[in-house]
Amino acid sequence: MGLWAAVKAERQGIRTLLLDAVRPASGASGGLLGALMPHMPDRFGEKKKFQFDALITLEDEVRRLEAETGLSCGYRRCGRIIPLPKPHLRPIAARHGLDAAEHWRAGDRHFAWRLLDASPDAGWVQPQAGPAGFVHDTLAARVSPRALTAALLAAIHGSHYVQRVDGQRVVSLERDAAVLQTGERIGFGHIIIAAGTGSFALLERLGGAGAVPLVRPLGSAVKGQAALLKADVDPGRPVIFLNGLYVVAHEGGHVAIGSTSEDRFEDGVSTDEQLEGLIARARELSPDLQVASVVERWAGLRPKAVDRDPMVGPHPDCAQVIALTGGFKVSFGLAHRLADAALAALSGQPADMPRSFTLSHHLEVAGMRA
């Protein structure tokens, strides 16, 4: 979120110091599996809506990234196929057609629910997997987590309105100063928050002496493990989803296998026999990684805010400092949006995203506002 936040700023002509306590990408977002999966198309709310346009509009974003540094991001529209396992689901997909068929538009292009008797690639995806049928959606896709943030750091490279500064934690606000780990102060007109699971605790302490304290933490880290093997797959393959089981083709005869969602744990850095047993699935699952080796696992803490939506805009009590944060799951395919949002905020004008995705209405669900 950040690094889209540095690069629409340089759009923009406005000057700005992107600060790491680490490097840009070195977190959760330096991660492996890079799936965009669209919500579930019925009750089709704001939130919905918000995400459909994000994971359209995210192709000219990528396009634009692409041409301007020579690099690719890994990103494909490559669909999703989502096996059945029991009979009651099948009604239920039946009626998701017809929702997506409502729905999912934009402009002349339609994105298709399908409902499928059989496995479409029996190599890809077990037949046995879906006994009461599967699912083929046309709108998910996915992109490389590391090659997009790879693009992003190099549109800013060498630019006139963004200095980088890494290894610089800030480790507490002022109104109009961020503190650092070594005692030097950073002056600021605005600051954008976009620290992953470190905003939390910088937000918490906002507002003055005057403010009510929370009830509940504004927001919570959560594990998440995920492995790559090397298999000789089509990348242009759909994504497999089931269960929470996220299997991803991706170029150069990878796949991406994810991910856990652990609240509680010792290590965040650290893999173990659950991510072993995804494996494990996957392996059951999709008989073309039967014998396809591991070459890497990774394991990292994504920002879970106290509602779990996004949590991005100004502070109630102190405007110039903005979030830009939470996601947990989404933001690979949001955050070039709430970019934008984070960004009008600068300027005073209204975020065009939910309310349910502002600072203050987290801030309200945290207990600090009636």
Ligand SMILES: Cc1cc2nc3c(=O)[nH]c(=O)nc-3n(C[C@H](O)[C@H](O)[C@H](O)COP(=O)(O)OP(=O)(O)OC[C@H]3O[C@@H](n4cnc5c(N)ncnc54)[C@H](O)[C@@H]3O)c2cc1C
Second form
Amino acid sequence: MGLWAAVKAERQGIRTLLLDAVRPASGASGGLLGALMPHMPDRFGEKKKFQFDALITLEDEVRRLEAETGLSCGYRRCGRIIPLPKPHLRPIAARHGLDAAEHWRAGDRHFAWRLLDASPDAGWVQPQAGPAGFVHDTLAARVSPRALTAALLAAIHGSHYVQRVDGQRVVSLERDAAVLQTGERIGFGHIIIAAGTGSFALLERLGGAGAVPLVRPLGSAVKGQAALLKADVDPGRPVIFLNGLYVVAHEGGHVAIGSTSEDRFEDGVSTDEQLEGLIARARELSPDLQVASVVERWAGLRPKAVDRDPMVGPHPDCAQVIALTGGFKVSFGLAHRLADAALAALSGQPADMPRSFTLSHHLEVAGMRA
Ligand SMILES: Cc1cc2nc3c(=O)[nH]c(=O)nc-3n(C[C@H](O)[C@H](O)[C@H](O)COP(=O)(O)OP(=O)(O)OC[C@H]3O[C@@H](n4cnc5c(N)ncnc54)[C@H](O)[C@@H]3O)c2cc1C
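The form predicted in complex with this ligand, contrasted with the form predicted alone above:
In what comes next, the whole complex appears, and the chain from above leads the way.
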């Protein structure tokens, strides 16, 4: 999230200090999966429209970034296959097909939620996984998290406007300065807080002694584990999604598998038998993966805001502090648009996004401004 904001700040000629406790993309964004999964096409309200537009505009954003840097982001609109294990899911999928026909349109482009009787590729998706059929969604895509963040970093490398400082943790915020772990204070005109799960504590303490205390935290960390397999599969294969299991084919013969979703954990970065369970399920679901070797196991912490939606925009009592976090499970498809909204707040412009995405909304939910 912060990297997109830095790249866009550089393009707008805004003098920026990009500060990270470790180094950019060392948090959840340094992972393996990179699925860009649309919400269901039914009940297509403001939030789904925002995500749909973001999934479409990401194509141009990636194209521009790749042209600027000469690096690939590992992006592809590969689509998604969802096996239907139970008969009652079939009429629901058929209805969603009509919803997609109505709402998944961008100019003269249409995207489908298509009901299939059989697996489109028996090697990639086990035919028995969908006794009631399969959905093929043509809007879903994937991006390589590490390739994308490397391209974003390359775009600001040597920048005239963006200076990068790694290994400096912000421990608290004042109205016009960030206080570092070293005790040093760094003054700012505006500050964008895109510290992933570290954002919530910084934003909660803002407002000083006079602030009404929150009755619950502004957000939490949800652990996820994922794995990368080496397999001789076509990188254009669709994402497979079944009951929380994602199988994502990437370039270079790599397939990512994820993810656990853990509210309680002792160690945020270790992997365990839950991941082995997911790998076993993936091998069962996709015959092509049966003998694929595991080349990496990885875990990270997703930033989940108190009301689950992204948390973006100015603090109501301190407009120079702007949140850009809470992407939870869908950050990669939204970050470029959310960064636009955060930068708009810098010049006091209203944000072009649903109200439930604003920091003000989340503060209300957390009790501060009830
Ligand atoms: C296993 C797993 C699978 C996932 N799969 C997908 C997926 O398929 N698609 C998708 O869209 N999303 C997915 N996600 C979610 C996605 O990865 C996250 O929502 C996203 O990476 C969050 O990005 P961020 O920039 O908000 O935070 P991060 O990437 O965590 O970045 C925060 C940065 O802030 C720095 N920082 C933290 N605290 C401080 C501080 N106090 N001072 C200075 N710097 C600080 C950190 O060092 C870090 O570099 C997945 C997450 C996990 C864990």
